[in-house]
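Consider the single chain below, provided in structure tokens and representing the form predicted on its own.
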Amino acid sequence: MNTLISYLKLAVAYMQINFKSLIAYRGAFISQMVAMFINDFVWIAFWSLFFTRFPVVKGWGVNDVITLWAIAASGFGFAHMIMGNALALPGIIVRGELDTWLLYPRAVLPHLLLGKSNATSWGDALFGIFVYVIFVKPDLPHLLLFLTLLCSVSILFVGFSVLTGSLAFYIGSAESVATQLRFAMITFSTYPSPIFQGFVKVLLFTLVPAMFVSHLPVSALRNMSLSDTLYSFGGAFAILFAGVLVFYAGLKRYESGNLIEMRG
């Protein structure tokens, strides 16, 4: 427990001092910001005029994939504006740039990935408390069990970019490749599940996890299911420490980039 207190107090001190990195340059950060919410809100405009012309697609509402879209949408935000630097891992391993973290007494991944703050997942993670709060109107049973929802897709999409990220270890520049599984994964998170059936499903299950998005949390958000938010967590659980461990068995093939850097 002493070891959880201490690395939560290690995420806020890393928080307060990437949020005074972005508004250094405050313009910037707002206007990255204020892109991605609207980014996300035109596909909000888009499934809600189609579902003008389908009311229902295999039970789903607009409802539902706006549920959707503001549970996707949130916790890629929270996890990547607290842990920005899992974006960015391919490339550091790529470029020898770890030794700097090394250097840390503690374990290397967190201070890593707690290194950096995303500018634009600051609007996903804004624009999805948002929809779901003004569109789905949710009374306060359906917003606490959203709000810990969030802290399991969160902790998925922290695992899923770690997971991705440290195959740089094993097949060099794997920055396309990364970005290329990180793409089907928010692309297959943002569509009504009922749509995939059969072989593509056990894939969005496994090789990219997208049905812990848009399956488990949507369904335990419409029948406040507690074993669907058990399932939720057990596999973004399951992601973490399947990337946990990639990246720390990678981490032995690591090689030096002899890099001078400074650090403030």
Contents of the next structure:
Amino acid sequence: MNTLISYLKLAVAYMQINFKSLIAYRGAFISQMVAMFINDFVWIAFWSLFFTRFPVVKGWGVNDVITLWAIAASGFGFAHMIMGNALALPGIIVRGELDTWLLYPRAVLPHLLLGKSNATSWGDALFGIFVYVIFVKPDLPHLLLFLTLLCSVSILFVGFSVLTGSLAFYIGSAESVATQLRFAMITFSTYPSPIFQGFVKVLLFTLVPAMFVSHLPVSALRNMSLSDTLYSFGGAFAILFAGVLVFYAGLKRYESGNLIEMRG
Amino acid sequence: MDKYIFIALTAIRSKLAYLGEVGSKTIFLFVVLYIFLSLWQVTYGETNQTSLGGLTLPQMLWYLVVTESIILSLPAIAGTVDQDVRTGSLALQLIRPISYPLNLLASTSGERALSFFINLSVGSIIALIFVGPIAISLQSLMMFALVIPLAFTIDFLIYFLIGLAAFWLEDTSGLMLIYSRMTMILGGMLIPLELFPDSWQQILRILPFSAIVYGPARIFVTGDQTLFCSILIQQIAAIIGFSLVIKLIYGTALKRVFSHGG
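Given the form predicted on its own, corresponding form predicted in complex with the partner chain:
Now the full complex is given, and it begins with the chain already shown.
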């Protein structure tokens, strides 16, 4: 319990430092955040146009897609707003920049992940909550469940980023592969899940676990389903666990880059 | 002119050295095309229509192959200008006996031509597997071959303008992101303009986005001659207009360049 509290304090401290670091370049930070907000909003506009023309897609309406975008964007946003280095993991490994993190008297992975905040993710996080509250207009139980599911989706995204980023330990220059896999995950996560059937659906529950973003959380919110909520968390923790295992197994193969690096 | 052709060919050769990286991007193309096929299959099925916006399901997928190939072939234009301005390497470029904008146009056009060719080839194979071939006439291919370089030129000019904003803004990545999304949605990358509300269509057809994405893709798929003429006029007007704006802004921006020896 003490360890958990200690790491929570570390997370809070890092969030404060990372935020100060971001607002040191206030103009850049705000413009990136606003741009991501607008980017996400453009997708909502696309879906609104689509559903104006074709009102229902396999039982999904525009509100379901807005819910999907809200939870996917804010889940991704919170994940990388707090643990921004998850996105940079393959580059850090390939360039031999892990050395700095290995010197700290903390477990390497949480410390490394917390070390940076991704500026655009703030836009995603704010966007998700904003559109859910403004467009879906949830009652209190739905809002609370949304915030709960936000945690599961964030855990899933961090786990997936760690899992794909850790491939760099095994296949060398994995930045491109990790980016492609992440794009695939995000893309599959932001389309109505009923359009995927058969083998692809199995794939989306396993290799590219987008169903734990698009299908289960949306279903949980539609039906206020406890089982779907639990399945969402189960999937998220499974991916996180796999990511942690692959990272630490890969860490044994890590070779120092003899890189001299200063961290302020 | 020869030197710019040489720069474009050098950019292609240089890109060919990293063919693996270019190829890895086609994984995303596969994912996107599969998702769109699934979405449109459901949409055509639920509406009981064989044609939406004047396109059959196979035509729709081929349309998306072209639009995605255009969007995914984009090289780093604004980012390069932004970096050149921020790091000061623009000053170094200016002392060379070539025009900086034309040099960048040539090198990025070479890169883009190769990426587009690879994307279109891979996308065509994917479309052939998913929905089979569609009838494409030689005439539509020729019209397409004429409008696609002009589409890339307009895109270049707009991204170059965004890059020039680095002279005044702390960060231009936000502008790049917004412009790219505008091109994707308002340019008809995801849905052809015919499926937009009628009131929107009139406006979208005038904007440059449609001349970059929708026009070339629709011409490729349908071989529409009337559309070809209107897109060609729109493209030429856009190129002239944006070139003039760049001339004005680039001239103003260069007055802000200070360099010293060392």
